[in-house]
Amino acid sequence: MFRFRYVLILVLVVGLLPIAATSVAQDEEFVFGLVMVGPHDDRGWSQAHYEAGLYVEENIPGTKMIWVESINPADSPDRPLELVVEDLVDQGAKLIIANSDEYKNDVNAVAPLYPDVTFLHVSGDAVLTGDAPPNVTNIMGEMEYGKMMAGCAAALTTQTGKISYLGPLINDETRRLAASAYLGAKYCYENYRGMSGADLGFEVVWIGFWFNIPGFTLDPTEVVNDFFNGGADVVISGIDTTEAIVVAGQRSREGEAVWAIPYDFQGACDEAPEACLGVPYFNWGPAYVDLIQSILDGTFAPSWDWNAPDWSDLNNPDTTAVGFVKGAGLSEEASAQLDEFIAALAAGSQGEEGGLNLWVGPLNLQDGTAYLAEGEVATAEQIWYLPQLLEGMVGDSVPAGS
């Protein structure tokens, strides 16, 4: 009798472990590590990861985030990202958010060193062209409506019809989203301002990289007050950081009438509210918290997410990945007639009758190549690979001596 106890006390016993171990698992804290390629605090494409890590740590209990800044050539030329990697996982990091393109090929290298951890590479394609590692996955945000938003915002404000575009390095994604603001312009000058579209001005200066480097890039400051001096009175932004927010609040309150649209961050207008006419912002914590949650439930799988605007709730932290917020700077009536170019955007995206796709022929790149035949709708693909700079824009489409 005591002997039948006791195993059927060991089988009670056993039985529960798997559940026990479980619960411990689950306990336990979860880390992760965030590595930025610009300051945490920089108004812009750094922080806006930043802060999405902090809203992780509000929203999953038993979270901790552990981050890294300015990895890059310039600021940590003997940190290549193998290096903060091993330091992050050796503080118990189970995922590594790596926050920039800088980080592509680098990302896919490292990643197979430790194939317990989960990578996340944000804006990479990887997961979809087919060369991640088993535990990379790709995310990114749908910011091309965010800048269709920037360049509408900029027609219905401009008083010279010249706009000028601060882009940062060339490559696939800042061609697109270049491209992006291009079409949200033409079309809300063309619509709502009654004008010719080839009347347009819309020049891109790339400064060769995501942000200033002294030495290395074009200085943005300097390339915002040409913008200005050669008569644009808005100056898109599609670097990490606030030059040309800063500038254009400058200049606006010495009397001139400018505005500029930063990028990346929502809390950007604050720099110069007078002078904003608003910000297209990522807004990248429901996206790692469903990632992370993911991890925990033992559901992950890599994919490429090409995370879409919330269209019902725009600027709802808890579900969009992409918003856009006004700026003091935008008018009254340009702010309804605004308003009225996002709801035909939400309904075009949502495949609704009447909606508006700006990505439909017939449209030509740069040197007039046709890209879209006409009533041709631009696949994910051809949009993500845009090689071009589109027709109407000035500006340089490939990198000098490409």
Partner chain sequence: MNEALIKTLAEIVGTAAPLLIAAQGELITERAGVVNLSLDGSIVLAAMAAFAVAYETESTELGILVAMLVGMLIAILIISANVTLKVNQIALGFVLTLLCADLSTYLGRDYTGLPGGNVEIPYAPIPLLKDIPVIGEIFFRQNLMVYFSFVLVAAVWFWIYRTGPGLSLRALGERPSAAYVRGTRVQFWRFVYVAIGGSLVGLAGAAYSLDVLLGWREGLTVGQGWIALAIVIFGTWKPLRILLGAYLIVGLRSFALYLQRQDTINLPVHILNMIPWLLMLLTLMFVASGVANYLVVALPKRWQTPARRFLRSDPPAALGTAFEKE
The other form holds:
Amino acid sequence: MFRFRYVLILVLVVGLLPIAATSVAQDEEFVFGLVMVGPHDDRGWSQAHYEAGLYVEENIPGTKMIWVESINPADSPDRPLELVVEDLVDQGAKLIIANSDEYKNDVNAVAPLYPDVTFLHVSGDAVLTGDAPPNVTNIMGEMEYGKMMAGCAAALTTQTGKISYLGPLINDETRRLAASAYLGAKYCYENYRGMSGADLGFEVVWIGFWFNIPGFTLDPTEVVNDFFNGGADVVISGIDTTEAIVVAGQRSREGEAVWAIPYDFQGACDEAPEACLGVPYFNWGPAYVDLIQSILDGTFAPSWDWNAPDWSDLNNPDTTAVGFVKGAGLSEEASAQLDEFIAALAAGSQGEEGGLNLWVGPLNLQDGTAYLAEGEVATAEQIWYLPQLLEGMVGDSVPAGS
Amino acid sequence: MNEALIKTLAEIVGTAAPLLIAAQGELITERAGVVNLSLDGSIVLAAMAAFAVAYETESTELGILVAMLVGMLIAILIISANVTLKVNQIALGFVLTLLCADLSTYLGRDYTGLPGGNVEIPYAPIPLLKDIPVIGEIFFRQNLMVYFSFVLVAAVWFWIYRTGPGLSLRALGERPSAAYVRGTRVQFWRFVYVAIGGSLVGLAGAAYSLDVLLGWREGLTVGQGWIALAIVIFGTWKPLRILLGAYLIVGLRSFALYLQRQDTINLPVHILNMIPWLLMLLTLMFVASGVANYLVVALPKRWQTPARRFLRSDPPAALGTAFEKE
Amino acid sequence: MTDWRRLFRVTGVNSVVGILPLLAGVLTALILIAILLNTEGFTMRDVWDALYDGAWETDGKKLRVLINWMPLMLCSTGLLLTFTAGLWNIGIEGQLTMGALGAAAVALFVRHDSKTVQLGAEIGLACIAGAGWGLLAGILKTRGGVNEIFGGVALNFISALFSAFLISGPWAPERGGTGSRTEAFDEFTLLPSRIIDRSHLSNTAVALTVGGFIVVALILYFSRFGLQLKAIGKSENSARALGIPTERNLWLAMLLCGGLAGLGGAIKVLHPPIGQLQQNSSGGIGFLALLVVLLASIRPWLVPIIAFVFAFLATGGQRVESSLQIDAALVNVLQGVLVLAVLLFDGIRQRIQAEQEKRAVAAQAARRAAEEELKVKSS
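In place of the form predicted alone, the structure of the form predicted in complex with its partner chain is requested.
Following is the full complex, with the preceding chain placed first.
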């Protein structure tokens, strides 16, 4: 009993000391809440958003980010968006950034409960379709261009003529991104390699979610290994995390001639630079800054923004919405050709003479039905709502069972 | 043989290595009469520790060592609390499963997504052997961890069935009191075997974060520990069957992927992922329920004895019970 | 009538010593967490403030705790039965999942004009599905020779995968599905609830939870079935020798436990604001319930309290994460350390008690021997 008393005293001291500490009053500041579908350090989709939040804090004095990560039914089944938003608003958030397609219906349901708070649903289309409450706005980057560059880099490098695409789940967004990669690959295979586009293998496998959920999605590590075992030598990643570049790095160090193109996050090539052909990434910072500035100025109006890359300076962190960093695995010749391709895309997107637009007919859907007639240029909505993969791509166009 | 198939088989052998190592570790533990239920947590915590230490020190060996230490400490905690305090092994193992997984998430957050190229277990094809057609390509173009998994199976088999101490090991799990009467120091040897088993489980963790799933992220190996436990049961506590079980289950996953990529067959991945669990249940039921005996009787006479021996499953009789001298 | 006073003593209501390990465990866990927090530059006070803000500040938040408490409580209640019978029903996660699936099946595909009938069908099927899954583990144990732990783990995975299959396949929303949840259930199919301060509360759910607990407590303390379960838990073989139908009782315990877990699953998916089937509808609640009952050392009266503390931590945990940006895993670490410490301290207590008893016995023997000696001498 004697010793026990000392333990008690010690415990009390340890317990009470911290209580003496006091909290500091906070200044008037603009708080924004970032709700991420994956971890903030996933080296992919969510981290790109997290770093954009830091960019805002740096560029607009008096702003403060609070963030929550891994908000999805698998990781946090007890935290529907409604509760997450309540928690963030409770802490003073005036803007909620919901960073995933996963929250599509939730954002529209929750936003009316908080009319004084602005909601940014990234990658959503509710403003476009008219379903959005007045305090909801949408932003997406024109990643189609990034994916075309990725596809081109893959086609310029492949020796086996087989490119594989590691897809997340099947929806409008992922279909159009996979299709864009295919268009870029096919164009560069034909025009720079002088091969027939029909000989280019382009397979898409969907793992079932934005990232690996052990046992429930396909394991992306196994899928990528399977791609390479099956003879593909370039894997383009469309998922939020880094498995493709990790596996390519491992195999490349074992002496295999294989490469990967990660996705989403500017620093993704660091994992295995020598096996990386480049990475198309999102740069959400400028769009976030514009939005918050408009809220602060009182000029906010909902919009559906599909933001373009800064063609004059593709990797300018203050201006571009989508960028592409070349990887060390890209040969010098391929790098030069890719630059040429990017310049042509730039010209095309600005409607210049001789510019290149890949979303021009004739293009057929995967099942052979016509998507764009000869010479027809796809509208933004036609691209956004691409109903199937394109002819020439192997893989599911719609989820199994539907 | 088709090149893609060979590569896939080699992939299966490589991917199964950590499962195989963990399952052999659990086999040793259970043969000694102790259940280390914490596998799922031990593996993930060891994986995290291996990667973190290897990354900080730039030494793969040190990472592996620390992982084994982590696995061993967890196992020692279970056995010592069981022996000295009579705390239920299952309860301890279960709590540690959850605790270790959460600890790995919490302690590992600074190591998420860091590049692992520098600390990877190096690829080491074995000269000469690697050139044997098919076999060499499948088994001998791997890394040291994978070769160790082969050696381990052989060693465990030899130890259990062909050595004196191995006989005592079996006695520890079957009839500890009889072993005690014969002069075996039951508690001491249980401690030793459980510690060894635990360190193998830790090694499996290192095999994941330094090789198969290179790098660290939250929940890296979640579920694998339970599969390893299932493999021990599916393998009816026999080292060679455990080897088959591990390859079979990883092979099934690979087959699931193959089916996924076929246009004609559309079997959902979730249904395929159920197969290991159904197999485990069916094996246990088949063996324990007496159905097997009916089938054996239907066989020709001279096949009956080998069939019976093949179908016999012997979970160590004293599995999971604390040993008391009295 | 059974000697219920003795039962109270056995279940530890009167035993202050029995609570000591719990207190010691709480202290250990708190100290450990304080140290962990200190390395991060936070104090316990910060975490407490965040927990309070997140889970207690307003009525609505208190209700959120209550909502999280109910499924946890139902699972823990069920586990009281199986633990008493000496069963490790680790398969409770799967039983909860099956319950959620049962409720969802009715909510998604069946429509009846009467809300009472509708809800009755949802909850009824949930209980049946959970109970069936529990019974299956029981049958596998007694007839198939499959230890309930391994059987339970397998059934957990099978049910979770089955649920994932349904959600991403046959039960997927018509459009815009991400394979992670079904369409939100129709308002009509949800538990009737009042909105208090943005939070929903269903009286039905509360009544079912509390009622379930009371019934189980009564069964354990007063019924012959409860007594028999205790006998089986002590030693299955001697119980069988005494003529207790062990198999039937074990099955019944698993059945009831599964049914309660299934009910928990139904409340989980039918109580707003969730109101839909999600990929991970069990969300580890079953495992958490195992921890609750372990912590309570199978003392029924402690279960609601511990479950409430856990629900409070789970509810407030998200605020800890969002306001301090500490990983919510820390809260889980706290719970894990707590249970581990209590298990160990309880072992220490039992050892000390055993030694004391041994010493007492030895002392008594010595005294008797001395008396004998005296007698011999005096005679």
